[in-house]
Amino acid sequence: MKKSDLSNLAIKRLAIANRGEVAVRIIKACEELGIETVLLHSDADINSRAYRMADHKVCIGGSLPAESYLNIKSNVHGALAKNADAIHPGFGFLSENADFAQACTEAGLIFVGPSADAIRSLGDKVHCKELAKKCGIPLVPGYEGEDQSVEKLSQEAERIGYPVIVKAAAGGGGRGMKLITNLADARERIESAQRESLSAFGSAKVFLEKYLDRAKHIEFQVFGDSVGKVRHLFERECSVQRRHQKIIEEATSPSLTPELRRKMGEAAILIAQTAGYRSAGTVEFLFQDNEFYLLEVNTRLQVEHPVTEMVLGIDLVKAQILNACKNFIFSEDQYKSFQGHSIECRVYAENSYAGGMPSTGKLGHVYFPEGPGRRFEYGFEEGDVITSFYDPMIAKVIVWDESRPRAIQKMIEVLNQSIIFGVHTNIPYLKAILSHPEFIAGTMTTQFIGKYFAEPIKPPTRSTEMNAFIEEIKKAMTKPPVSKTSSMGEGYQNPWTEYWRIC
């Protein structure tokens, strides 16, 4: 699109309903775009990236995402009290709400991404294997019905045969998803689920899954441009997942056919185009023994679609926005193909060497090595502060080259050169699968993490040099001060007997 029709776009100043990384990313869009943004955020979001980056902002309500993030009528009052014309959900939160949605557009919003409609079908996971049926699309066995009594659902968990993973209906990211491994647990897990879907969603509806033990987690990034033309924009890789999250995500994946390929992404189209979806969508498939099924439909923007943008030179957030201004419309030869591979790793603060215990606190010194085919998102900085109140994804590492095993080893370099001081971090953890033998070879499976990584990794052993040079600068730090107020200012914490790391 040429730079004289952006005075043209219906959106002139747009609110974010997000936080973190996703914030800041959708600032960026904006600014290229020429779009004033408003950030709607909490108590807790003061003074982070996106607050400091964004035009407006307005806060929204207290730290729990209940009072900020969830709250359907504080984001849109928020976003009218600032004259915003759109509103952009991110990922997570109400971004997969069809209420939201709808309450955006009866309030004379424009909401960034596919209708209610569309989310009401395919967002809800049950109205979507409906829908999946109907359009012939392989599933896993399991049950969808409305009777949500523990004792109904004990039976079918029964009646499918264990293991049986139960699922929250109106949600993704792995929160409301609990495995029953037999009878005796099935209450217990069926319950948890049950209030984890409703805390996260607002709604306790869950349904059964039979659980596949060697099954690759491919999803394919669908998109609905202005006149409604569906198009697939290739697979990512999402098998390494620990505890139902993903952790490094992959585009393309290495273990598709061609012809594998092709039926998965007609499949994906087919369904996003029976449900008349718009804007940027994924199709989630599980993979095992040359089969392919049905996993859900995420009706968002996916944390890792930078990958995607990496292998195929698109930007999805622009798209969403100027899809949502009626202005962006495929050409038959965009998108077709795909160069080279892009891997993300998610960086979170927590401990490598304790099991990924998450890690609070004030960020101290924080680098990321700029170069070539390298890209960081990241919504915090040096001085910001990690809360207990989200997730504790600090940034996303992504990097591009010409060959999945370039790829990897650029990402290794990377994450070697990365420093984060404050807090712990899973950079090692990163590192130690990111060098596995089988997911160098591209053979992992969502058991990965559990077959491999079930016990905290093993701190790296320090020579007799090094601890002796470690014990010194200890000893010359934890002199005590000459005053209260050291040379280095009053309330100076001494960084080896406080709590910070770099990893």
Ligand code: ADP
Contents of the next structure:
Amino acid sequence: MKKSDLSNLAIKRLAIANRGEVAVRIIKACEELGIETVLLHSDADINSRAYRMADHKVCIGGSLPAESYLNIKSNVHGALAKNADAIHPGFGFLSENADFAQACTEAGLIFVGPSADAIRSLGDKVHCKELAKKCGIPLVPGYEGEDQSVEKLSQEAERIGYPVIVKAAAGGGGRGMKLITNLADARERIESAQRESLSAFGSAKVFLEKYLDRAKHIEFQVFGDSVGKVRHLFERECSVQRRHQKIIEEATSPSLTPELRRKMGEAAILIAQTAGYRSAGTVEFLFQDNEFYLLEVNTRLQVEHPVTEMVLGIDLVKAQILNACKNFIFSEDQYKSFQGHSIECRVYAENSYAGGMPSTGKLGHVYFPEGPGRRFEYGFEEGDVITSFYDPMIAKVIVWDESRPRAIQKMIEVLNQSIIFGVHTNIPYLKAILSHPEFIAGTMTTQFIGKYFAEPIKPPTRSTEMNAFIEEIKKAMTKPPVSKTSSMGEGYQNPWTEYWRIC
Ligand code: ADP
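Provide the structure of the form predicted together with adenosine-5'-diphosphate, given the form predicted on its own shown above.
Whole complex next, starting from this chain.
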């Protein structure tokens, strides 16, 4: 886009109602568009990359999400206090909250995302299913009725046939879901899902679905442009999940034929177009035995959006911002085909060898090996503190290559070379998954992790020489780390005494 195209954008200063790597991602898009940024941050996020990068910052509350990132008023007030003319909600937190979108609009702020009405009709899982039925899009058999008594829900579970999954109507992030495998368990599982749903999402409403036990998770990126034309931007496969949360995503899916891709893409466009959808959204499907079923629609940017960007050469965040400025219109021949293959790994601060136990602390040296077809999205750098207040995802590693096998090979190599001192990471776990024959074959389903990685992975066995070397280091660690006489010079800190590296 030419500079002149950008000089008249309706957004001059954009507030970011988010944190971590997505806040950095939005800041970068704004820098390229010549838009100033205002970071709406919590107390805990003063030591973060986004905080250092944003043009303006406003502390909107305490470290607990409810005190800051989930507080609609604080976010709107913060944006207005710094004269922002728009808000980007990122993903998570308030990004799918229709009341937030409405509050922004009522305060005279442009909400970078779909309208509050579109969020209401698609973001609510039960409404979304009603719309899908009207559109004739296949759904997993289930029950979404108003009668929420445990007796009725148990009866419906019997009718649907086990296994059945009970889900929070207002749920998200893989929470509030319970599996029912027989009548004896039904009452307890339903009540527990209702309790969890009330405390996490403020509503006890649940619904039931037949549980598909060998399904793949395949989702379509959709985008409604400034003149209301909705396009799909191909699919991502996100079947590698732990506790219903994605860990590795790829574009495109290794399992779709062109015919299935066409059918699913058309269904995705149909539901988004029917809801008058603008901006970026994701239509999620379960895919089993060559049949697809609509799961839900996420009315926001998705964590895994970079893999779509890599195979299409689109910048979805810029597209969202330009679209909010009524300045983004698809041309007929744009984004009609994809190129090569892209994979994303979510890097979590957790101990791979202790079943994913969260790991918090101050980050030491961080190194990501740059190179062609490699992309690193991270919100924290050396010296920043990983706290237990938020999601433990500290970075995303994304690769692109000409074919899926080469992308897998590249990702393993990139993870091998990545260094994160100070906290444990799931990098060893990611490498084990990427090397598994079922992942390599591309046949994995959402059961993959439960089937092959239910137990913590084992630390690598070390040679006698390596053990002796480690013993030497441990001995050295009993000495003071800072030595004025060190050959490395004054103030040198031996990283082995300060941090540990586990990848
Ligand atoms: P959330 O909004 O909390 O992410 P989703 O409805 O998108 O919840 O489901 C998340 C994941 O849970 C899916 O990707 C899938 O792995 C699993 N899941 C959800 N519903 C079903 C179902 N009916 N059968 C099998 N797996 C399911």
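Please read these numbers as outputs of a predicted model, since none were measured by experiment. Numbering follows the first chain given and starts at 1.
Domain motion between these two forms: of A441, R375, E284, P138, the residue positioned at the hinge between rigid parts is P138.
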